[in-house]
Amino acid sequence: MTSRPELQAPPEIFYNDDEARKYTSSSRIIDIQAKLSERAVELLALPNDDVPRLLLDIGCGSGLSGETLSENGHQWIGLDISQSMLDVALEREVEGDLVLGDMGQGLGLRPGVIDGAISISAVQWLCNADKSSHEPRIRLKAFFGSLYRCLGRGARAVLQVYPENLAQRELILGFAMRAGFSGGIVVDFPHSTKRRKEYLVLTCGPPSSAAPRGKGEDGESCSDEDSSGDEDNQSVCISDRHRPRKKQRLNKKMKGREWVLKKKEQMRRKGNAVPADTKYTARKRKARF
């Protein structure tokens, strides 16, 4: 079993000049990076109007999915760590613009300017230290802060990821809900070993519509009788980030003087200097002066 990319090399030195090239020309990639593309392009939910929208392809790698966003009649913004990906992307004269960029550092586009953003297979990427000054955490905070505030109120971001484990798929979803997302993750084919997918389907700002949900086998939709199960396999849906204050605790025991004294006396016995007991220790102190 061929280990994954991201943990065999960095993404700019695993995709060099031959793996890009390799990677481009493979009609099994071909096919499903146009699959996965044409499902976000889905997920984001666009308004069907025939006006084009501005969008925002992360890991955009060879162009790849580009392509389905170009073919969709949208224009696009295509972000890639790999220079040799990029310089693919070039030579096959792709529709997009391109910008050689590292998301964990932040997507440095202005605020409020792309309608949607999708990503295919690249987010997981920022789950790894590749270098000693990579911090997964910073790395995940930066860039979904930069992919909110870059995005206008109420567009979508589908991100197709490959989570290596439960732990991973928590701490990724976690920081797009402290970023300020409302969502969660949509699965399709939970029960399929192969064909299983996972996009994480993010609104800025509070949610315009209803979540939707994964698809099938027979490619419907998912009701929430087939996602029940296995815990692994369902589809995990917040649409609320903020935390659960903590319950206070009632009832507390107050501290009297007998629990003092006692306290002092086994002080004393450990050989500690002890402040000696008047009628003023442990008293009870007005509520004001």
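This one's a predicted model, so the numbers in the text were calculated from it and none came from an experiment. C-alpha atoms forming the largest set that superposes within 1.5 Å between two forms make up the rigid core. Residue numbers count along the first chain shown, from 1. First, how it differs from the form predicted together with its partner chain.
- Relative to the superposed rigid core, residue 274 undergoes a CA displacement of at least 2 Å between these two forms.
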The other form holds:
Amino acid sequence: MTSRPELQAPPEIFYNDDEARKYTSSSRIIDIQAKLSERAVELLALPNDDVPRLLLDIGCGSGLSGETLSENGHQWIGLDISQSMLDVALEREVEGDLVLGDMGQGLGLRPGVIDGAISISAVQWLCNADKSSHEPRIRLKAFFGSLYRCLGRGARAVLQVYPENLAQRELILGFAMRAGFSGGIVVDFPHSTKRRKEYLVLTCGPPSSAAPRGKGEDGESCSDEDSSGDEDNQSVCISDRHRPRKKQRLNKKMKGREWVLKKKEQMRRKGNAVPADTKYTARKRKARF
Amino acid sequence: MRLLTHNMLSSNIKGVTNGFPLLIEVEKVVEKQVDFNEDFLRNMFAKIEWKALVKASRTMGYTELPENSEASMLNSDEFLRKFHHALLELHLEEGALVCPETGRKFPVNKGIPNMLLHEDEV
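Form predicted alone already given; the form predicted together with its partner chain follows:
In what comes next, the whole complex appears, and the chain from above leads the way.
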């Protein structure tokens, strides 16, 4: 059984009412989504002048990422393919506008009107062909082409993705470049399997500044402000984790010479024939036996 | 759906050259209070297609917006209030958006326009 939702069902089916419900009830999911979107907004590098911008949230789902945008004072338009997720967003009374749409069909927005776009864990869905009419390459091209058109000049798009493998990463990045974007991938915590997160940071037109750096790169320890040690410890103690429980317990309570002598005494008292105690009683076997 | 979003959306159907502006069929309009922010309005003004906004707000039953606009009007507080109301506070709750070229209807339910295309429209 695979844990990647992309391999289980198309998004509009996978994110049904049950799955959408998780996004309001699970504090863990909410926490992760909030952190991802905060980082995405940071990478968006909007000018720091307190003017609210019009942003786009691609694959907005239940509006968790949009909430971060609202907290930063921006107006946003959210696009998602799952009606169930959008219903949850309505329940949460998000401030942005919601649109039911498929990013693989192109965004359908006027050119040059959007000040920035974010997307949390959505774009990798485009690599799947869920219907016979789906051709990932055409859908990626339509998506990045329409994204490039609707963004204003110099605007950025920050897309957090979970590519399945190297080929998928290159496919996505390749189509972004072909659409005219400049930029690249920012990897946070590249040495951690769990916390590793990839962001496609794309700029319309020439890059305004050097690409931002990922968190926890080059030897910098992964423990920034919030790592409570739990996750780090887990990755350090891998050998311990994989050791079978039974063996550990046996090692602690090994029955030694004393225990054997006690048992033999008990048997003697019962009148059984017991070999005499010698220096060989309960001695250890050689390792190579 | 606010008129801000309506002003950005265009019909995405294959072969349509001018899918903007989408016509509005109104069934239900609601008004929601939104915080007034002058900076946002000034920033958005250049990007708004004024004619489309005026037409859309009239179909929604709000007739206060002037027919034509220019940047100098942004200095008037009264104008900004009207602009703000039309852009952010009028919500199309139920109805449809209609592609100006093909007449294809995109239904709007609970304020969410369904812009999904059929396979032959991509």
